[in-house]
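Starting off, we have a lone chain in the form predicted alone, written out as C-alpha cells.
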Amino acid sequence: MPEFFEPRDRATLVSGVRVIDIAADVDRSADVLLAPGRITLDPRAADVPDDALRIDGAGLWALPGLIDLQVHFRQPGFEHKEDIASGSRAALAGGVTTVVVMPNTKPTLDTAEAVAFQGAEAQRVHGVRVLVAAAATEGIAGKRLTDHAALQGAGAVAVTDDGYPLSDDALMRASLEQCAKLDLLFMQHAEDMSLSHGEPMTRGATSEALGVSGQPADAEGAMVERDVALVGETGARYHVLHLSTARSLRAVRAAKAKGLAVTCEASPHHLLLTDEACAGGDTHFKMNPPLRSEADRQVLLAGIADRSIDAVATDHAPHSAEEKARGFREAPFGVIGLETAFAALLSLVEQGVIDDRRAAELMTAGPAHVLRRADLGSIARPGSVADLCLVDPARRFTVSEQTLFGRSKNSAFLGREMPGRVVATFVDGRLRYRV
C-alpha cells in the first residue's frame, strides 16, 4: 500500500538504479545515496550510513523531482476541492516535487502577504516545493497592475490573469514592460473571450451532436499571435499556458525563430484525448481550454517530439463531485492530473511518439528552463535540490479514486491502464512518499 512520510533524517541508497538527468546530460546506472539536503552518485562504502534505508533499483529509472508549471491548490477559499496538504500528497504520489501555484484563491494572490503565505504554509504542513505564479492585474479583474516587483520581492517565479487572459492590450503592454524590467515570466491563459464567450467546449461535430455552443479553436491562437507581437515590442518574457492547437503552435515556433523569449506548455489530457471524449457529456472532459480535434492533438504530438512544446504541466484543477455533477454547461472547468501526469508521458512513449529521455525533459529539465532554475530539474548538476524521483517503468496501473491523494477526483483518465508507476519520491533528501 501506497504509504506518506513526514520528513525525517534517515539516509537511503538505492543501487543499481538508471539515473536520468537530461541537465547534466547523465544517462547511466548508479548507486544513489539521498540524505537531508544532499544526493550523491556512485558514494563511497565508507559514506552509507549503517541504518540507511536499502532500495534495491533494478528495472527502476531515478529521475530529479518532477516539476509541474500549473497548478491549482485551492488555498485559501476553496479548501474544499483542495489545499496545500492535500495537493502536496497528489503530487508526491506523482513524483512531482516543484509546483507553480496559479493566484485565482480567494482572496486572490495579488498582494506581497499572499505570495508569501503559501511558502510558508507548504513549509508548515511539510509539503512539496510551492513557487507561486501571482496575479498580474488586482483581483484578477483584468482592470488595474499589481506591483509586480513586490509580488516578485515576496517570492514569485511569475505573474498571471490564470483563466482570464489580459484582453486590453494597453494593460497587458504595460504588464510585459514590468515584466521586462525585473525578468519576470508572464504566464498566459491565451483565450479571445471576444470569440470563445467562455463556451464549454470547441465548436465542431461534437459539440453540434451534443446540442452545446462550441467556441472556435481560433480563439486561443489570436491570443497568443497578438502576446507574441507585444513581445517583440517589449522584449518580456513569455510562456503560453496549456497551448491546445496547431494556430498557437505556429506562433510560438516563429516567436523562437525570432530569438523572442517565448516558451509553452502542453497537458497530458491536450496529447491523449480529443473532443470525441465529450460525446457523452461527461464533465471529466470539461476544461478550458477544452479539449481539441484530432488535427490539433497530432501537431501538439509533433511539438513535444521536435522540442517546440518546453514542457508538460498538468493544469490540475481540482472541483467537488456536486460541482462536477451539475452537466456539461454547468459544470466548472477543471482536472486534475498530477498522479498520471509522467504515466501520460510514458503512454506516449509507449506509442513511439517521444522517446523515455523525451519524456523525463518534459518534466525536469524542460521546465526548469522556462522558470530559469538552475536549482531545478537535475540531481547531478552542482547546486541542485535534492530532489528524486523513482519510477517503474514496467509497472501498470488503472487510475481509479484509489490511485488518486489529492482531495478531489475529477481525473480524465478514471478507469485508463497506464504505464509506469511513480514508486517513491524524496524532497529534500527525505524519502515522503512509497509504493
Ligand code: DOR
Contents of the next structure:
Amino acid sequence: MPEFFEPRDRATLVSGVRVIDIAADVDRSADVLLAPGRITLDPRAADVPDDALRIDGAGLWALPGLIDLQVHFRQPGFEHKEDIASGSRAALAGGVTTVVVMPNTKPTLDTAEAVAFQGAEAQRVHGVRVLVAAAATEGIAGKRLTDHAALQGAGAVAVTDDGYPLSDDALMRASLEQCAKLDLLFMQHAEDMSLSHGEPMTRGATSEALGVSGQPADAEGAMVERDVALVGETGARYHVLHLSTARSLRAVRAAKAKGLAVTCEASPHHLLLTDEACAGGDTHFKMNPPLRSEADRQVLLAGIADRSIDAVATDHAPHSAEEKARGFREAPFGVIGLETAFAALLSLVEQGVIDDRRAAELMTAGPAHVLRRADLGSIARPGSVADLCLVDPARRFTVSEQTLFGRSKNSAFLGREMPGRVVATFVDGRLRYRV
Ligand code: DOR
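Just the form predicted alone so far, so send over the form predicted in complex with this ligand.
Full complex below, order starting with the chain above.
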C-alpha cells in the first residue's frame, strides 16, 4: 500500500540500484545513502547508521527528484480543486520533488507577499519544493506589468500570465526587457486569442464531427513566432509552456539555431494523445492547448528525441468532478498529470521513441537547465539537493483513483495501463513516499 511520511531524520540505504543522473553523466549500479540534507553514492560501511532503513535496489532505478515546470496547486482561491499539501502528495507519488507553480490562483500571484506565501506554506505543510512563476501582469489581466524585480526579490523564478498569453506587443516587449535586465525567465502560454477565440478543441475533422467550432492549431505558432522576434530584440530568456504544434517547434528550433535563450516543454497528454480522443465528448480530454493532430504529435515526438524540446512538464490542472461534468463546451480546460508523468515517458520508451536515459533527462537535467539551477536535477553534481525517486521499471499499473493522490481525479489517462511505477520518493534526504 502506498504510504506518505512526514519528514523524519532516519537515514536510508538503497543498495545495488541503477543510478541515472544525466547532468553528472552517471549511469551505473551503486549504493545510495540518504540522510537529512545529504546524499552519498557508495558510502563507506562505517558511514551507514545502524538504524538506517534498508531498501534492496535490485531492478530499480534511482533518479534525481523529478522537476515539473508547470503545475497548478490552486492555493489560494480554489482549494476545492487542490492545495499545496494535496498537490505535494500527488507530486511525491509521481517522484516529483520540485514544482513550478503557476500564478492563476485567486488572488493571482502578482505581489511579493503572494509569492512569498507559496514557499512558506509549502514548508509549513512539509510539501515538495515549490518554485513560483509569478504573474507578468496585474491580475493576469494583460493591462499593466507587475513589478518583476519585486517578485523576483520575493523568490519568483519566472513570470507568466499562464492560462493566457501576454498578447499586447508593447507590453510583451516591456516585460521581456525587464526580464533581460533581471535575468528572469518569461514563460509563455502561447495562444493568439484573436485566432483561437477560446474554442474548446483543435479545429479539424473531430471538431467538425462534434459540431464544435474548434481553434486553429496555428493560433499557437503565430504567438511563438511573434515572441521569438521580440526575444531577438530584447535578449530575454523565454520558455514556451506546453508547446503542442509543429509550427511552434519550428520557431523554437530556428530561435535556438540563432543562439537565442529560447526553451520549451511538452506535456504528456500531447505526446500520447490526439484530438481524436475528444470524439466522445469526454471532458477528460479537454485542456488548453487542446489535443492536436497525429501529424503535430509526431513532430513533438521527434522533438523530444532530438532534444529541441528541453523538458516534459505536466500542466497539472486539477478540476473537480462536478466542474468537469459540465459538458465539453462549458467544462474548464485542464487535466492532472503529476502522478503519471514519468510513466507516460516510459510508455514512449516502450514504443521506441526515446531511450530510458532521455526519459530521465526530460524531467531532471532538462528542466534544471531551463531554470538554470545547478542544484536541481542531479544527485552527483556538487551542491545538489538530496532529492531522489526510485522507479521500478518492471512494475505496471492501471491509472485509477487508487493511484491518484491529489484532490482532483481529472486525468486523461484514467483506466490506462502504464509501465514503470515510482516506488519511493525522498526530499532533502528524507523518505516521504513509498509503495
Ligand atoms: O488546460 C489548462 N488548464 N491550460 C491552462 O493553460 C491553464 C490550466 C488551468 O489552470 O486549469
